[in-house]
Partner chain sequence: MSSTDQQPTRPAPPAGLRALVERRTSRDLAGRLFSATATGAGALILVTLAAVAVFLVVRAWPAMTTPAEELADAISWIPEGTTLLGYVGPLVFGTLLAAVLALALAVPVATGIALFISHYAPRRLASPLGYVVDLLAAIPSVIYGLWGGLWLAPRLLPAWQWLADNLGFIPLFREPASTPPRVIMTVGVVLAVMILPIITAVAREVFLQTPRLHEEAALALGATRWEMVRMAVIPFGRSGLISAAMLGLGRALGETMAVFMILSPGFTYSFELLQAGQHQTIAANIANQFAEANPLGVSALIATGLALFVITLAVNTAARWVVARRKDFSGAN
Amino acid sequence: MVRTRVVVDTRAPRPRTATSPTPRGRLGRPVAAVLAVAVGLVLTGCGSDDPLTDPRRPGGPLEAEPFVAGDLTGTLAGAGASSQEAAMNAWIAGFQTINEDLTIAYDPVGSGGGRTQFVEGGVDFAGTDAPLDAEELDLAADRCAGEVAELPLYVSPIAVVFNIEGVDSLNMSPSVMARVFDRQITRWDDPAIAAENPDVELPDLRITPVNRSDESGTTENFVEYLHETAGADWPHDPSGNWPVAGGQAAQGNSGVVQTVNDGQGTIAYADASRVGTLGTVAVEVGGEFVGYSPQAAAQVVDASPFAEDRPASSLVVALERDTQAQGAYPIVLISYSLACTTYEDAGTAELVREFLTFVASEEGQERSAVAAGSAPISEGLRERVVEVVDQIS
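Taking the form predicted on its own, show me the structure of that chain by itself.
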């Protein structure tokens, strides 16, 4: 297979000096300025190496404008939320395609592990499904010698999945869902479930809830939803650690989904990218039952304000879990990318800045949508993110 690299840039060349920074990728370049076939690669004789830009892939190639090819080199290390794993793999593959001498590694250890490694200086960037708390913000400020950036770059529904033979979908109000996961409703043919699913033949089968065994932002987001919508039927405060004793537990989103797949009568919560062939629950919002989708998740995010009393570079969204907006799906996970606005090493700062610029770009967000079923961030949110990313130095 012969590789020919094609990068056509119509801009006048800029003088380079020993101290000139590497040319930076930007959002919204004119198409003529970034004429790169399959994101800068023409492959002769064997088709595209990148399934997301291959015109033969189902649905066709990416529609977003290709990101400009670069010449970055070095290594970058990240760790954190397993919910981001599929999206992160797509982001890394895309960015390394246009920067072939760059190596990026991401360890999906979970949100808690990612935050710990980041504030301790063990990784250059991190992913977390829950914002930093006050203590972590202080630790991150010390590590960064300045502000920490919290960037909402991955938006995905949290699906409630189950495994019942012959049943593909169910309806649940917040009250019923809370009592199922709190082990107050213990059988699938319980009258409370049957009342919300009159057309479903429910089995006389024990319900087996499955939860995360590790500290998890997915857990915290799901528990926060139950806390804000189910009232007295969910007596537990939001936490990254599952609050109900007993039952089955598994590590990471993939472990939880595997446990549900391996059982019968099992139910769990997981990032929507992991659903596969499992049955899913539509949740009650405004008197209607709404199934998960990227579009329904995006409605909640765009309607919610930013959290107050946080650093200027912290773009944490205060999700309105109890929304009654028609068609909105409120069990949403916003996974944040953590980075320093100031790094001791200029090379690391450049790599982090350029990688996160790519992640926030239309191409980066479309790659995530294709690979993980996430909701691309809105143009308004992208502008806010880029303002912060541009400050990384």
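For comparison with the form predicted on its own, kindly provide the form predicted together with the partner chain.
Partners and other molecules have been left off, which leaves just the chain.
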């Protein structure tokens, strides 16, 4: 309280006489500024640290039942997709608050590394952007002495962002978007774009598409979307590497967003949590334009069937990118959690089961939504996941 008074005191204009400038008066201003910042920090530090119960949380504070688990102990090791890293850290932090003597480590070595380490028995669970292929499924069956569980626990919308002064939102059909990213449409005031955006004043400006320079799941999912929806307008095959050579490129989501911000007339795809103040594209689904949102992203997952010819515990979603479902946002990245349905060690099995139950729970999904901008999975999908997780023994 004393501090606050000092701030008020020194901020007020002090009457100073020319004959006696006090040293305090000279120092007053910078000191006051520092104190004001310090007090500000102290004040914002008050209240709960938990983002889920914060009243400023979009949609109001979470009122879900607090998750109750036993007092588990031991260690659990995981590795895999770096896309899940932020979410996984939030899950681990949340789960370790409940079980203080438990240690969980997640090494974001990449999807491929995670799958390899998992089937070789190096880690207890893994995260991967791509489901196991046939050969890996065999290896995993050996490693697990049972079935492998693939659980779609991280659903992240990919936003198409652009930087045009004065424009916040644009509509694009898959065909137009494909031609923009394939550099067939090169100017923003192209009639094809204008036809879908009658209310927007488009500038006479060159379009600069920006892509990821490193191999990434974000690229792969975005290219898959264009490949499946744009038909002949997108002549490239799906790949984790951007297929159109000779354009602006940057490393990682943050690099791409930085590049879009630095340029004028730039457009790119990036993890939705990184959008910031950039304009975003609403994509055409079933004759309507849908902007990205967690709900819309979860909806496309619900509208898609599970992949066939896989073990019963493998919940791999065969995404229908060309879905016509109302209000679904089709450009999403699904990252899976890998686990065994049977572990040799009953203790490990219990830890994995409880951890994945937490991850799939409403609280777990909310935590990743806050930390990583992912879309919480729907109630229907949660039921299917919990069914599988309960079998882990």
